[in-house]
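Coming up is one lone chain in structure tokens, specifically the form predicted alone.
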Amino acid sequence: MFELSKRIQNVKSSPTVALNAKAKALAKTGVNVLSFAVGEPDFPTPPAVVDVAIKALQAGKTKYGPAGGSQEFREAICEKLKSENDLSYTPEQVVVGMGAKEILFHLFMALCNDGDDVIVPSPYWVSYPDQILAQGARPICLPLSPDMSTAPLRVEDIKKAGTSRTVGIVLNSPNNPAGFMYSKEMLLELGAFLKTNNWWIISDEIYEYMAFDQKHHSLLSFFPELKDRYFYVNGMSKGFAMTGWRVGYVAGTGPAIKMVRDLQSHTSTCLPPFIEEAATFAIKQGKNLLAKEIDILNGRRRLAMRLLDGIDHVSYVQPHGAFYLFIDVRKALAASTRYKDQNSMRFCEELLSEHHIAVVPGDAFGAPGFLRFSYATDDKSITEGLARFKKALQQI
């Protein structure tokens, strides 16, 4: 037998997907499991968007579409980028794919060579390091900032991590898993540094509509001179409650964008045209389409923060955006005879098996001793879930 791919052997399965599957399997046995593990809003896709898709299906729009996205959808994306982000792109500089996850995978394929380094600040979305590893490159994961609430990203750490092998950096604001956002001041400091090197800048901004305490800014809007190596990644999953529709896109310039489009033509090929019509309609409505639901999310955020404030031995990163709380349980685990090793993975397994709540261990995000709690669910579940969490902490 031939040896399997060394690159792919380094890739681990997604822990968030695996944990959500465990929670669903336990629930099927009749256990009342409360899951705070999945990264999707609990709101249904807006009915008006669904109606557009149904009409497109009825009109027979079920054939192949163009690789990389239809002209109409890419034009709508360019209009959105101009009006909401102050970014100027042409449709030829936009590629659409099956979710932002696929877009990122193809983008790393286009940008990375064997032995390249890509800087990934911690805490990070679980798929960044593994997608980079799959290309034969190395993810250089930065240490956690001592104060993620006010200074989640430190330029000094980026400078220390950079080497002659560094080809890029991944940015993510609002952040998954911690919910923090890069302030304007931080972006100005970061952009001033990135002007001095020649790295690719991969900016994942998929949670931009879930910005609660401050305005979301794209780094490129402050530093247009970075445009030839900046890639803006977004999608319809979060801000439009369209996770299952699998619509993602990237805007950028130069040969790399053509390479991403070429890769699309050899993998998923295209989005179904009826989905593209629905996505085109949705993106033209903008952030107002789910404004009410995002206000509800903000209320849930405040509820979860208030309840956590009443629990001893834990703290959390100030969540300015997205829909997660990143809970620091290092102090609580250190006070327990069972968890002095700070094993948040084992603690999460106990939370699921004994207390029937599913949260994601911070180990998956480069932050052992933390837990990711998604508040994209109803108030009753949040209240009951955090009551069970408090009880579990008391018992250890």
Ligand SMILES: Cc1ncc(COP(=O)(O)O)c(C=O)c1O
Second form
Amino acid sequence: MFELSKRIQNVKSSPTVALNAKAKALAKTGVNVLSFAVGEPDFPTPPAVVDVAIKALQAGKTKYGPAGGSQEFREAICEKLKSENDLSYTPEQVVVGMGAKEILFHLFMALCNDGDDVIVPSPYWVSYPDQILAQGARPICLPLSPDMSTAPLRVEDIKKAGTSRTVGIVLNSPNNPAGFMYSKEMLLELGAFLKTNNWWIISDEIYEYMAFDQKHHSLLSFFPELKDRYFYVNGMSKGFAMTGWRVGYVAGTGPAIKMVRDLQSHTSTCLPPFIEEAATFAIKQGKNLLAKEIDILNGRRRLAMRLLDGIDHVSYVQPHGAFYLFIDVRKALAASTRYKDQNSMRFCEELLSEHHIAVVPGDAFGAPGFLRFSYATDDKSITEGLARFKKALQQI
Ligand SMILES: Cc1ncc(COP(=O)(O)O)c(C=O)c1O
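I would like to compare: after the form predicted alone, may I see the structure of the form predicted together with the ligand?
Complete assembly follows, chain above in first position.
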């Protein structure tokens, strides 16, 4: 037999998907498992959006659409980018695909050559390093900032990590898994540095509607001169509660965008047109469509923070956006009898098997010693789940 792809041998399966599967399997046996491991809003897709999809289906919108997105959807995306992000793009500079995940994969494929380095700040969304590895490039993961609440990303660390092989950097604000956001000051410092090199800037802004204490800014809005190497990535999964619809897009300029469109034409080609029509309707409504739900999410965030404040030996990164709390359990584990090695992975397994709560170990995001707790669930589950978490900490 021939050897399988060396590139893909380096790729691991998504640990969050695996953990969710474990939690579901345990729940199936009748155990009352509370899951805080999922990366999706628990709200239903707005019924008005569903109605548009049903009508489009009934109207026979079930054939292939244009590769990389319909003209109407790409125009609506450009209007959104102008009115909400102060970014100017034409529909030709936008490519639509099956979720931001597929878009990012094609983007890395277009931007990377074998042996190139791409800087990935930690903690990072699980798929970035593996998607970069799949292209034969190397993810260069930055060390964790000692204070993620006030300075999640440090230009000095980026400078140290950059080499002659560096071709790009991934930005993600609001951040999954830690919920932090880059402040305007930080973006100004970062942009001033990025102006001095020629790296691609892959900016994943998929959680931009979940920004609670501060306004979300695209770095590009402050530095329009970076436009020819900036790629704005977003999707409908989080802000419109449409994870299962698989709608993502990228806006950018130059040959790389054409390459992403060409790759789309050889992979998923297009969104199902009835889905694209519903997504066009949703994006035209904008942020207001789920404003009430996002307000509820904010209430849950405050509840979870308040409950965590009452638990000894743990701290958490100030969650200004997304819907995650990133809990630092290093002190609690070091003070325990059984987890002196601070193995948060093993601790998460115990949390699931003994206390029936599913949270994701920080190891998956380049941050051992942390746990990711998603508060995109109801108040009762959050209260009960954090009570179980407190008890678990008391028992170790
Ligand atoms: C930071 C980040 N980027 C991208 C994605 C991918 O989103 P989707 O493929 O559903 O559009 C996710 C999903 O969890 C995410 O958390």
